[in-house]
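Form predicted on its own, single chain, as structure tokens, below.
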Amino acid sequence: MDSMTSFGVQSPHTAAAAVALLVANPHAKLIAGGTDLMPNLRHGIGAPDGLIDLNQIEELNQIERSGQGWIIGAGVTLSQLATRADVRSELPLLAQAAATVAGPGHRTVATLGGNLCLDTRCMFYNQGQWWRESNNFCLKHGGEVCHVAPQGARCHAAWSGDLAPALIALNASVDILGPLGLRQLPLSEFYVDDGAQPLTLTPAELITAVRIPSLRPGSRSGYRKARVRGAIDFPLAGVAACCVVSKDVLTELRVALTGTNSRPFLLTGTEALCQQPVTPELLTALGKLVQKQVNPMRTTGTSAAYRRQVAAVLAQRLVGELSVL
């Protein structure tokens, strides 16, 4: 990695100030844990004006429990969502994507906001100045094609966070912050398929906490990814669901990915396969949605081919898992 250029801390103590520090500087950047921000930073991609430290806003670090659902902060670290009983028996599907990010030492200062604005990934784009220069850098960053796909005239680099399709598949939604007040949206409306430009984030804004509504009675959530190592790899794939299974019958599906396309996403055509049993049928059924709705590219060193295979053959064993809990 190369070396980083200097630049100056401000550490606001509310939400509101941090915003009001974007106004003055729109070529800051946020941190709080910096797990994602500081590599690229070392890679020499993005020279902020300055960092905006928001660890010492207590507003952002707040778990709240009601009947209608839970808030959640956006400065809540990856470690708590992982390791609260209260989490781990209720919202099962969110520990257990908190709990495949990196390794322990990262989600003891990730947080649930940083894995949710997380920077998209390719392999021509994570990489060090000299190298990314030898390529004529990339259509991301610094440069005008996609190696990925040269003829094209997007970027394809992959969504590859772990908590966006938990929420999703959770039917959460975003309280977003800015100059003009804040903003409630739901998560699945937060991302746009911009390899990119990926988050719908306007300038100045940022997210504050996630809104998870209460779980139907009999609801049963997963999650799943593939990697190349069974650890700190990001996901080649990964596949969050949320079912209700009643008297054997499959009443409620909803299934979302990461690691495939430029965004996490729903999976569309579920209630097609809702009120019948859980049959291989039905399980052959849904593998053909994913492999339909997935779109890896080159963007890792594992073939797409494996990816799409991996994310439809994830969600079918997911789905089996749940039906019989």
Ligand SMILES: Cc1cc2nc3c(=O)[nH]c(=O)nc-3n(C[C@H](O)[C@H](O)[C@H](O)COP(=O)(O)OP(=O)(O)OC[C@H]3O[C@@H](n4cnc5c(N)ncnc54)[C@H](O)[C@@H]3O)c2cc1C
The other form holds:
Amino acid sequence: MDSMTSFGVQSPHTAAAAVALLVANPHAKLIAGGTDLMPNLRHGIGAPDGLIDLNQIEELNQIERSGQGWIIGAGVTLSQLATRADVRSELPLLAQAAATVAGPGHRTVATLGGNLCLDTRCMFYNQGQWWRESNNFCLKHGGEVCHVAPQGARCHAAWSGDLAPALIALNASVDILGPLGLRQLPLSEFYVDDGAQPLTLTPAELITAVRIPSLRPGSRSGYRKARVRGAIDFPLAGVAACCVVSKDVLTELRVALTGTNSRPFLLTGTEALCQQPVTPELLTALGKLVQKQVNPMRTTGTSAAYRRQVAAVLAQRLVGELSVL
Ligand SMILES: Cc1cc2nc3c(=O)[nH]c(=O)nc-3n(C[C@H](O)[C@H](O)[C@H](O)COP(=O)(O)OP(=O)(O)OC[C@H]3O[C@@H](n4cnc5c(N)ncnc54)[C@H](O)[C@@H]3O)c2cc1C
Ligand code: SF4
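With the form predicted on its own already on screen, would you show the form predicted in complex with the named molecule?
Let us now look at the entire complex, which starts with that chain.
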């Protein structure tokens, strides 16, 4: 990695002040835990005109639990989500997803907001400047051709955040603060399938919190991920599932995926699998749905065919396990 260039850091005390700083300096970049941003800057990806540090903003650190559900501030750390007893018992998929992100040291500073806004990944992009330069760069940064799909006109870098699928399976929405005020958006609509620009944040906007509606009684959930190094790695494929099984019948099922497409997404067609017991045939049908909707490309050292298959198997195993809890 290259050595860090110098830049100024401002530390506002409110989210509104952070937005005002972004309006005043559109080329500044937000920093929370810095565990995604800093390696990218040291790889020469991006050269912001100053950093706006979110760590002094107390309002981003709230965790509220009420009859309506949960409100979790964007500044809450992943180690909090992974270890809090109430999150582990009520939202196991979120705690499990948080526990799989990076290493323990990263998780003590890495935040929910940073995880939902991290950059996409591709083996032709997450490299040092000299490496990318020797490949004549690529469409996403400094070049004109995508090395993964040279005939195409878009970047296929993979969305590899672990928390988004868990929160999409929970039907969560995000609070977004910007110059025009606060807006809320279902998290599933926060992302677009474009590896170069997967977030729908407009300039000077930031995420302040995530809202998770109350779960139906009897909900069961979990998160599973395949990765090259079990101790610390981004997902080759990650699957979150939230389901209700009543008297052995699957009555509700939401499945969301990461690592395979340029955005995390909710699997469609799962309603057709409900109102029946979880049988091997049902799991086969689930696997087929996954295989149809994932779109892994040659963005990791592992083959796209493997990631397609492993995504389906993870989903089948997870829903199978949840149905017999
Ligand atoms: C070795 C290593 C392994 C990793 N493994 C994983 C992994 O397995 N899974 C995974 O998901 N991630 C992984 N990561 C990436 C990263 O650690 C996590 O995604 C982490 O949650 C990022 O959060 P952060 O607070 O550190 O974000 P930062 O690095 O501070 O920010 C990331 C991006 O989000 C923006 N941002 C931050 N907060 C907000 C906000 N509130 N509103 C709008 N934009 C915001 C920043 O401007 C920046 O663009 C890994 C990183 C490393 C170095
Ligand atoms: S998918 Fe293509 S454009 Fe995107 S980062 Fe990889 S090589 Fe670059």
